[in-house]
Structure formats: C-alpha cells, structure tokens
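A single chain comes next, written as structure tokens; it is the form predicted on its own.
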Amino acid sequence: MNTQELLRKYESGHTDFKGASLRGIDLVEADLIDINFSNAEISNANFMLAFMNRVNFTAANLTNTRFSGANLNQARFVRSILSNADLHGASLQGADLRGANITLANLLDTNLIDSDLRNANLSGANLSGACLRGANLREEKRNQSANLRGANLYQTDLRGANLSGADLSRCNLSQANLQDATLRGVDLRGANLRGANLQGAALSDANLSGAELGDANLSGARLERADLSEVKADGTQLERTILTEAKLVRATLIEANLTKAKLNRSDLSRANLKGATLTEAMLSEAYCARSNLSHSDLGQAILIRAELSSANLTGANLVGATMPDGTLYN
C-alpha cells in the first residue's frame, strides 16, 4: 500500500490497517489520530513530525522507522519492534511501551513523561536529554524488568520514575535527574552516575558495585543493604543518607560528605574515606577493618561496637564521638 492509498482510505473513515504491509511508507507531517497499525510491517518508514495521538502500533515492526518530532502521546507500542528507530524530539507522553524492543534506538530529547516501559528493552538506546518523569519501568515479575543495559541517559530527567528491578548496568546516567526516583533492587553495576541528582531516591537492595558516583548528590537517599563495593564516590554528597547494612568494601569516598549519614552495621572494610565528613554519623557496629579514615571528621559520630582496631585514624577528628566501648572521646 502506498502513501496516497492509505491517506485516501483514512480520510474516508477507514482506520483499521492491522497487519498491513507499509514498509518504507512516507507519512511526513501526516495527521493519523486513532489509526490501528497493530501487527503491521512498517520498517524503514518516515513519520517525521506526524500527529499520531492514540495510534495503535501493538506488535508492529518499526525497525529503522523515523519518528523525529512526531506527536505520539498515548500511543500503544506494546511488544512492537523499534530497534534502531529515530525518535529524536518525539513526544510519547503516556505512551504504552510494555515489552517493546527499543534497542539501539535514538530517543534524544524524547518526551516519555508517564510512559509505561515495563519489560521494555532499551539496551544501547540513546536517551540523552530525554524526560521520563513519572515513567514506569518497575519489575512486575522476576524475569520482567526493563532492560537499559549500556543505554545513554546523560542528563535524562527521571524524577519520580519507578525503575525497581530494572537493568541499568553500565548505563551513562551522568548528570541525570533521579530525584525521588524508585530504584529498589536495580542493577547499576559499572554505571556512570557522576554528577547525578539522586536526592531522596529509594535504592534499597540495589547493586552499584563499581559504579562512578563522583560529585553525585545522594542526600537523603535510602540505600539499605545496597552493594556499593568499589564505587568511586569522591566528593559525593551523602548527607543524611541511609546506608544501614550497606556493603562499601574498597569504596572510594575521599572527601565525601556523610554528615548525619546512617551507616549502622555497614561494611566499610578497606574503604578510603580520607578527608571525609562524618560529623554526627551513625556507625554503630560498622565494620571498618583497614579502612582509611585519616583526616576525616568524626566529630560527635556514634561508633558503638564499631570495628576500628585496624582502621587508619591518623589526623582524624573524634571530638565528642561515642567510641566503640561506649565512652565519649574528649
């Protein structure tokens, strides 16, 4: 079916093109509200600047299709194939992308506010500058979490997004806004979160081993039982952050701000906290074997039953701290 035939049918009231063969069709700036393209073959097509609110692309093949600048608000892309598609600057607010294959797609500056991306595969996609406020990427079943492995999410807006259980390993999330996002149990191994805003984010049971967190802001974030082994977090803001029972083995936290942080029963063995601020931090029963706490500020910190016997405390400030044996340091 060619462009003229499709538009003629649509203008006469025909909206059902289920299973149609539309490979390479050119529909630039077309107005196709509520049209049904489910199960259709639409690879290599051109929908640039088209107006396609509530269009149904369920299970359609949209490989290499161009949607730059298109309005796709509330469109349905369930189980569709958008591999290598170009969605630069498109608006998909409230779109349903559950189970969609969006690998290697270009979503630069795309609007994905309130979209549903559960079980979507965004591996290798470019989401730099995209807005995912309120988007849903949470895990519904053990084997059905969103896959963003290796995706580019530089400066992406993910405020309040639900990414629980998602695979974000090796992602570029530098300077991304994840304020108040839900990231429980996410896989962030080796991810780049340098300069990211994670204030108030929920990261309980998350795996951030080997992640880059330099200059990130995790103030007030919850990281109970999180794995932060070998993270690089120099200069990171962790004020009032909850790190109870977190694993920080060999973590680099040079000059990090951990004021009033809760590190009870955390594992800080061989961690480098040189020059870190731990004023009024809670470190009860923390394991600090061979930790480097030289020149750190532990003023008024709670260190009851903490393992500090092999820690390096050279030049550290302990004024007002409650020591492992319960005595007050003077």
Second form
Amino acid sequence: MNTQELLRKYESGHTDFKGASLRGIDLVEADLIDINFSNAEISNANFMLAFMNRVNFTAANLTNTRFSGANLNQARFVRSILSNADLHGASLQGADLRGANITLANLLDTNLIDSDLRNANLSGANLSGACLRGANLREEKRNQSANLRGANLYQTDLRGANLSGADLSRCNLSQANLQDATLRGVDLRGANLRGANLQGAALSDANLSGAELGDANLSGARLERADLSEVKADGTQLERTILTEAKLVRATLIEANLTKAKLNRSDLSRANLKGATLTEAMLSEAYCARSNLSHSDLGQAILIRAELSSANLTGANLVGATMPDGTLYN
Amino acid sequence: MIPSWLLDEVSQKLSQNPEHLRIHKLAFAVCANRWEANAEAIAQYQLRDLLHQLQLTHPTRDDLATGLKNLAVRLSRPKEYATVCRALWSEMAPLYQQPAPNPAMEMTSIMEDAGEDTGPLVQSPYEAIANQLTQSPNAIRIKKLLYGVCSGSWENDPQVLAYFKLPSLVQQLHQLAPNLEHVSSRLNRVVASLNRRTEYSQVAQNITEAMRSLYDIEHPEDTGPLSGPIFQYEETDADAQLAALDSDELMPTAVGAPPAFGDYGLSRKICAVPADSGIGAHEAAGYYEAAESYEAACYPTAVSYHEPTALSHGYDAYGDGAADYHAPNDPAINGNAIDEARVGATATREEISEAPRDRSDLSDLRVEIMQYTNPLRAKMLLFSNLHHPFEFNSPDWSKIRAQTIGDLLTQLFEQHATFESAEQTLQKTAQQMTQPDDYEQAAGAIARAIQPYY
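And the form predicted in complex with its partner chain, for comparison with the form predicted on its own?
Every component of the complex follows; first up is the chain already shown.
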C-alpha cells in the first residue's frame, strides 16, 4: 500500500490497518489520529511532524522509523519494536510503551510525561533533554524493570520517577533532574551525575561507586548503606543528606557541603574532605581512618565514638563539637 | 535633548572610575529596576545610553538622588554602593545643566519655581495629562505604549512599568516630537509593530488627543485662550483613587487657591486626595487589576499583574554578585500567587514583585514548553532565532541534534537581556518561517514559559 492509497482509505473512514505492510511509507505531517497499525510492518517509514494521537501501534515493527516532531500523545506502543527509531522532539505524553523495544532509539527532547515504560528496553537510547515526569518505569517483576543500560540521560527530566532496581551504570546523567526520584538499590557505578539535581531522592542501598557527583545537589537525599566508594564529589551539596552506614572509602569530597548531614557509622576511610563543611553533622561511630579533614569545618558536629586517631585534622574547626570521648571541644 | 558629545564625555569619565563596573551595574539597575549580576548581560547596554535613560527618567538631580538612594538601600552592600551612587550622581551633574529645549520645558521650570512658593498646589501640564490618561480604561496600555515610544522597546512587566512615571513619559514624548503630527506618527509606528493593533490604535489616538494641549500652548494664537482639558480638570472619585496610588504625588485637596501660572494666568483644580481620605488603596488596586485583566487573560500562564502595589519583597536585597541575591522565602510571592491581603494592607505605592526563576535548572521551563507546543518546532524556532533559518538538510539536522532544548534556551537567555527583546525576536523569527502559523504558536508558548525567568 502506498501513501496515497492509505490516505484515501483513511479519509473515507477506514482506520483499521492491522497487520498492514507499510514498510518505508512516507507520511510526513499526515493527520492519522486514532488509526490502528497494530501488528503492522512499518519499518523505515517516515511520520515526521505527523498527527498520530491515540494511534495503536501494538506489536508493530517500527524499526528505523522516523517520528521526529510527531504528536503521539496517548498512542499505544505495547510490545512494539522501536529499535533505532527517531523520536526526536516527538510528543508521547501518556503513551503506553510497556514492553517496547526502544533500544538505540533517539528520544532527544521527547515528551514522555506520564508515559508507561514498564518493562521497556531503553538500553543505548538517547534520552537527552527528554521529559519523563510522572512516567512509570517501575519494576513489574524481578529483573523486569525498565532497562536503561548505557542510555544517554543528559538533562533528562526524571523528577519523581521510580527507577528502583534499574541499571544505570556508566550512564550519562549529567544535569539530569532526579529530584524526589526513587533510585533504591540502583546501579549507578561510574555514572556521570555532574550537576544533577538529586534533592530529596531515595538512593538507599544504591551503588554509586566511582560516580561523578561534582556540582550535583543531593540535599535531603537518602543514601543509607549506599556505596559511594571513590566518588568524585568536590563542591557537592550534601546538606542534611542521610548517609548513615554509607561507604565513602577514598571518596573525594573537597569543599563539599555536608552541613547537618547524617554520617553515623559511615566509612570515610581515606576519604578526602579537605575544606568541607560539616557543621552540625552527625558522625557518631564514623570510621575516619586516614581521612583528610584538614581545614574542614566540624563546628558543633557530633563525633561520639568516631575513629579519628589517624585522621588529618590540620586547621579544622572543632569549636562546639562533641568529641569521640563525649567531651565538648572549645 | 542632551548633546551627544556631553553624554560621551560623562560616560567616558565614569568609565575611567575604578568602580566603573559597579557604576554600570547601578545605572542598569536603576533603569531596568532589576539587579543583573551577569557582567556580560550588562555589557550589552552602553553606559552612555543608560545615562541618557537615567536623565530622562529622572528629570531633576533630586529625582536622580532619590532613585539612586531607593536602590542603594536595597543592596546587600550598601556602604560600597553609597560611594558608587555618589560618584554617579556627581558625574552626571553636567547632564542637568542643559537649557530647556522648548517653551513647554520652560513652562515646567516656571511651574517648578512657582511650586516653591505655592507649595503642593502646583501641577505640571505633564502631570495633568498623565492624570487625564489614567482615567482611561486603557490606562495600562497607554503607559505601555508611551514607554514603547520613549524607550524604543516593549515592556509588559508591570514591575518595570511601575518604575516609570507617566508624567515623565509624557514629557519625554513631548521632547521627542516637535509637533502633534510627530506624536501621532511615532505612536503609530510602534502600534504597527504590535499584535493588537486595533486596540492600540485607539490608545495612540487617546494619547495624541491628550497631548494636543501641550502643542496648543506652544501656539496659543492658533487656539485662542488656553482651555484644553488638562486645565479644566475636575476631580472625580476615580481620579482620586488613581491619584491615591501614587503617594509621591499625594497632595492636600485643593480648595480654590488657583496658583499663578506665570504669564498664562491659568487656574485649575488639583486632582489629589489626602492619604487618609478613606479611599482605600485596595479599591484603587482593583481598578488597575480590572484594567489589566484582558491582557492577563491572553497570557494565562503569565505572572498576574498587580501594577499599583509595590511591596518589593521580591527584591528585598540586591548584591554585587549572584551569591548576594536573596530570593524571597515567601512562597506566595515566589510563586504566581500574590498575597491579596498584603495588597489590601499596603498603603499605596508598594509593589509585590517576583524574583525571576532560577535559570540554573530549566527543567520546569522545558516541561512548560513541551506541554504547550511541539518540542521539535520549538527547537527549530529557537535554532532559527539563534543561528540561521532552519533548513531541512543534513547539516542543520546534525546541529539541532547536537543540542537539547535546554541548551538552546540557555543561549536565548544569554542573547536577550530582557523578556521583551526575546519575545519580539521569537515572533519575528516565527513570521519568517515557511509555516508561520505553527511557529507563531511555538513562539507564543515559549514566550509565556520564559517570562517568569526574566
């Protein structure tokens, strides 16, 4: 079926193209609202700037298809193949993408607000600038959460998104908005989170070892038991961040702001906290073997039973701090 | 008009001052009524132009002193800026020693002189015209159009507009236009560039009519005895309410006592009420809100306008750098909501102003744009605006794919120091695209979304 034939049929009221073979069809800027393309073969097609609200693409093959700038709000892509598809600047607000194969697709600046991405495979996809607020990425079954391995999430808006259990290792999440996102147990090893907004995010038990956190904002985030070994977090905002029992071995936290942070029973061995602000921080039983706390501000910090015997405290301010033996420093 | 060489001379002298950067910032802040910490953004405005603007908006040295003082007290480094204020004020002295450009100006001087003798009963013809114009249901638009003609740029921000006095704008236009035909043509030139031309044509006509008397004064032989509307001004409740908005101009109710008007021998009534006259500022504020509601309805997501209130908590402190800037904590002010109770309680010319939103995180802005327009079209428009008209060829696709909508918006903010400049250029770009309707829709959506960031 060619373009003219399809458009003629659609205009005459025919909307069911289930299982149709439309490979390479050119429907740029076409108006195809509510059309049914389920199980259709539409690879290498061009739907640029088309109006396709509520279109049904269930189980359709859309490999290499171009949807840039298309309006696909509330469209159904359940189990469809969008591998290598171009969705640059498309609008998929409220779209159903459950179980879709979106690997290596281009989702640059795509509107995915309130979309359903459960069990979708987004590995290697480019989601730079995409907005996923209110999107559902929740783990349906064990090992069936949205797969974002190797995805580019630069400036991606994932505010409030649930990414529990997701594999985000080595992902580029720089300047991403992860405010209030749920990232419990997420694999963020070696991820680039520079300048990311993680305020109030839940990262308990997450693995962030080797991650880049420079200029990121983690104020009020929860990182209990998280692994932050060797993270690079110079100048990072960690005010009131909960790092209880977190592992910060060899972490670089030069001039980081840890005011009122909870670091009880955390492992700060060999961490570099030179010039960091730890005013009123809670460091009870913290393990600071060979930690560099020189020129840091520990004013009014709680250091009860903390291991500080080999820590470097040169030039540190300890006024008002409760020392490991329970005495008040003045 | 101030001679160009004099402006150059004064600005050059100020540029040699060791505090020239702060002087530049200060001059910009007084002109724009907002603090800009970004030196690059300020550098886009030439100091001589800012000085000219300062002189125009502060017709006397006392006005300038008040303007500078009002700003300085809001800065977080008042001591440093007190010195800067003094330097600026004293170096600008030559700009205030120019002869009055025309008879009307001379008359203003006469009236100012007379004012010393007769106290608060004297009112300049510009004030009288301004008062007449504020009676119009189009009062806000009148001010916008006058501002547009005088400054050469469009301004929708009530906070900025509130800073400019209507009498000063009338005076500026009078100085710019040698005759009434020039007034009309200057106004209509601006109207031609606006979206709502029909509405603003009427506004232009109102202004022209109101200013007729100024030119009649200059040619009294043409019109006989001066009897223009400004000199037969009658006080009404609405006038009183409007006058009450501006405490600077509050004067005791005039009872007779026609002042001697130099050689013109005029008499008139004064349009003001005492502060305790029982006419609430809240009612007056309501008048303004009603006047602005049409505009606000056209921009549903834009900030609500409350022009006559000025509570300034949004800018309760200015600093030398971004770190000194203290955003308001009050969510009612920080958001779009305005604390109505406070408006009611506020005496007169205090204004609630909103701090511009933080540009370091544009995720809310992107959501706003994505939800109200096509993200790809928005990008194409921004790209065309910032670089060259987007062509559907490979090199342009590569360029547009190499940056996010957030990157393009950041560039837009860098290129345009004011909202009006950004809005106008977006509309202009949209009109030059192959499918202008679609892009104009995008331009509108972007403009609405970016406004709170200015």
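Superpose the two forms; the largest set of C-alphas matching within 1.5 Å is the rigid core. All figures in this text were calculated on a predicted structure; none of them were measured in a lab. Positions refer to the first chain, counted from 1.
Q: Pick out, from 263, 207, 181, 152, the position at the hinge of the rigid-body motion between the two forms.
A: Only one option sits at the hinge, namely 152.
Q: Determine the rotation of the smaller rigid body against the larger one between the two forms and give it in °.
A: Rotation of the smaller segment between the two forms is 10 degrees.
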